Amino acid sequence: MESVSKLKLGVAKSVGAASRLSGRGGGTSLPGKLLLRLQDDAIARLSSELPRGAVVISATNGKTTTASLLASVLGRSRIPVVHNRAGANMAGGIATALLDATKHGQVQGQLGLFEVDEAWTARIVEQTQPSVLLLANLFRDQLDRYGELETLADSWQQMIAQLPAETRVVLNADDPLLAGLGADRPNTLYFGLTDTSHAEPVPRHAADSKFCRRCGAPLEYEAVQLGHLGIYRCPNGDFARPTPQIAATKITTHGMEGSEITISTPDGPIDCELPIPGLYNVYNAVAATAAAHALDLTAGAISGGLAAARAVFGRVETLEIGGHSVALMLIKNPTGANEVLRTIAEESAPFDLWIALNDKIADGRDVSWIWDADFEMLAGKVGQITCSGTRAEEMALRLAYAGIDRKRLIVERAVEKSFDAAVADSVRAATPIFALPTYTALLELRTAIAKRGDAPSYWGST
């Protein structure tokens, strides 16, 4: 396939690196749309050039730390990968990282790494055609813009059945929305938890999948690892979880530390410890071993890369602010919201939270989620929460709701103002504090203090 010409990237890096300098953002994806509007098949175009092809990840939860896990796994084994860190993971952010791996009219590197939003995942591999494609949840999120979770599930099958037989499909075992895509495919991956030590009996209220996707029946869980991931049947004997091939066998928390785990794989079980916390992240390391797996690599560089693994742009990021640590911990549905309360509620109370609820487009305009997150389980436990952006007035009423003393609340909807304060009072109460944001608030902040010099900025900080 002919290459993109000198000229259209050219003036397409122009328009990043002018977009960069002038600090307004955009210039995660702002280049790539240029390009793609030069070149409308760009993407494919300078993907090819990749001798190894590409390694694609979607999920609702997740993707951009499974992507930054196998990223260090790659680097382990000192393959060069064409990344889109800053994590703009529709097609603008896709063709922004291709671009920015140009030199000379050619693409630099061998392997493409691209986490891909759900709803871009079909169109970004019909273009990319990788290697592995790797799925690895489906949740409730932002219905206003995605619809039903089985329209998705649907138009992933499709995809999925349009694929080369060479490709790597790697699934996620023990969701039963994604398990039943591979049932016809023979080159399909499983990953997975074995260990169901952390796991509950049957699944919380805010479950986005309790039926069979065959006959409809409820299904009957084994056990629940999170949301409605688990050990699942269907009592007709239509569906049942699948064996999986890479699972998490043993797996010892360590609170905000991170956590100790046992991976089994076909060449032999794996012993990693893992820096970031919550059984969400063992997810996401197992996902990553699967598609490190998939694209043979060494259990060494698997256990090394997951070992050297670092929290990315606001999912468990610490930052110093004023000789305080403070964690960053992005929230955007019930289930991701969940299991980052559950993490932050294994901590020593008293704790602080700051806790920034927006509904702008990138958000989801719907809010409603909130009220199927399990807030209830912060009661007793916390300080003090600073609750601010735009819904932030709603976000009080739901902490109120869910037992917490209303003279522990503080409302403030100015996002860096009540951030300043929220940290300078857990200072002078020596108190830990969480700042947990939506997606755009995340945005806010992190541009914010980066500009004063509080986290890294950005471009550097994925």
Second form
Amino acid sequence: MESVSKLKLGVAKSVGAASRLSGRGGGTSLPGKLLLRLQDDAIARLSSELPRGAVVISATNGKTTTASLLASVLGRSRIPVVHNRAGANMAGGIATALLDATKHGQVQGQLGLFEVDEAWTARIVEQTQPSVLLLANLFRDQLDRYGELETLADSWQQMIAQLPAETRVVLNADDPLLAGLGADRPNTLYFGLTDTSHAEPVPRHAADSKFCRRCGAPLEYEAVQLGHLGIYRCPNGDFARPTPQIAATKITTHGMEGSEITISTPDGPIDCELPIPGLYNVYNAVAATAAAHALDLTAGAISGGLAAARAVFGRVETLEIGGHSVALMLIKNPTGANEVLRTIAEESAPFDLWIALNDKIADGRDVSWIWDADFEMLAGKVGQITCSGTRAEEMALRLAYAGIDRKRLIVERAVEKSFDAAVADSVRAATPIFALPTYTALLELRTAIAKRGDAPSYWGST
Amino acid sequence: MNDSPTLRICALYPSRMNIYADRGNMLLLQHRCEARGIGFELTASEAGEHVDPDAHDLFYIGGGQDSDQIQIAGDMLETKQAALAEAAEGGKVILAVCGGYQLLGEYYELADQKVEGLGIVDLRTVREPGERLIGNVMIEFEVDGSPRVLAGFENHGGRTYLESGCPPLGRVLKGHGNNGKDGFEGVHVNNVFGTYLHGPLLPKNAWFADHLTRLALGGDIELEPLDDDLEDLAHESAIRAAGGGSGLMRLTQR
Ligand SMILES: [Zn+2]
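I have the form predicted on its own already, so could you send the form predicted in complex with its partner chain?
Let's see the whole complex now, leading with the same chain.
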């Protein structure tokens, strides 16, 4: 395939540099968008220059973390990657990552590592022709934007049917909506969790897909790890969870500190210490391990890479504010929120919470989902809860109906102001505080914090 | 009405028809009953289970994916249609939301098939080419002579058309409503309510939860007022999200 002309690359690059300097944002996808306007197949052309091809990762929950875990493993393996690490995961973001990696008209780097929005996955896969395609989970999320899960699963089915036989498809065996997608491909690699000591016997009500895609009967679960992920089978024998070749066989969780896991692979077991918390991150680690295995990376690189993982932007990030640490955790859909709630509810001491619910396009304009998340887990554990964001009021109402005393609830729509006040209260009360924003509230908070720089005195004085 | 009434709810296919967190509606009804010392009983009726129209005061059916609706429609006709028709006729409250609303009518016509509905109200739903109708929505209708507002979120591919003489639930103030064309939203016949305001619409409209509770308990019951500060704020917030002004907020206050 012909490359993209130096002139077009140069124009798009200079626009990117200008937009980043102006600080007006958009720098993570704007140059790529412009490049795509100049050359509509730029992603296909540039990614074809990558000698090891590309890894495409998609999922409702955890794709940013999984990509970052894999990036850490690839770093240990000394494989230079082109990675859309800023999380801009539609065409513009991926084109920007490729553009940024060009030098003298040529893409520098060995392997593409692209985390891709679910709705864009089929198009990006067609253009990048990845060597590894990792599909990690499908949960209910932003139905106003993505549509129904079944429709998305059907489109992924078609996408996989069109892939060449040598493409390595990596699927979550524990997700009944995805596991069946690899049935016709003998080299499908499955990952999952076989240690069921953290599992629940029946799905929570927020679980999304609990029915056999063939006969419609409710799936029988032997164990539910989270949401609809677990060990399941159709009662009529149509379908059962495939045996994962890459499996977490032993999981020990240590609250917010992280987990110790043993992952079995066809090359032998890998022990690793994962420094990010929650069972959902165990899934991310096993998914990253499966992709690493598909890329023939070594056990040493995998365990070292996972152990060196840092939480990525907003996916459990700790801020030090006036000597007080605030754990930031993104919430965006019922299953993801439940896992965050499950992780913080394990804390033994009482804590405060700041929750920011926005209803902008990137959050999903429909806030119905909060009624499917199990905020009931917080009852009796939480000191004060501040509800913020454009839909702060409905968030507070949800908590009241989850059994939280109304006197513990504060409603203040302004994100920065309410955050400052909540942190100041928690400093005074010497109580730990967790911050749970939706996506655009997280961006808003991050921008506000970045503007101030590291000025602990400011935080302490509010 | 005796001294301690009980609100007996029958939820239809709750394990399937729950796509937009319909559980929020049940939570609201339950907590408000408990706060008032009213008994609360929630029964689920899944596939293959028959329904006793006299054993419940309120029947609820929520939203599902197209595939879910197709799955349940046949069973619903077989095991529940007669009972629900009798319940509707007898003045029981039926609240049907989103996909459940579509199933109240004669049929739901999809690209490659026609799903037969309960036929309790005189309406048809058709999947027409074009975008899904998605967004915040706000409708207005009269309750006991006063105008009230219902605010929520809609997300539907089907367009619903009421036969002449079949009354809508309300008039669209903001959003799409039944079909994005005629300015009507939902259906309201006797005590049967159908609406595209999906999922947890009662948390956004606590007044409507109380209205349904009153109707379900026989209509002449006085409900004790509750501390509804947060409920009022959430209602105003839903109105604001739909683009409603402060005048509309005043309109909805008690
Ligand atoms: Zn089956």
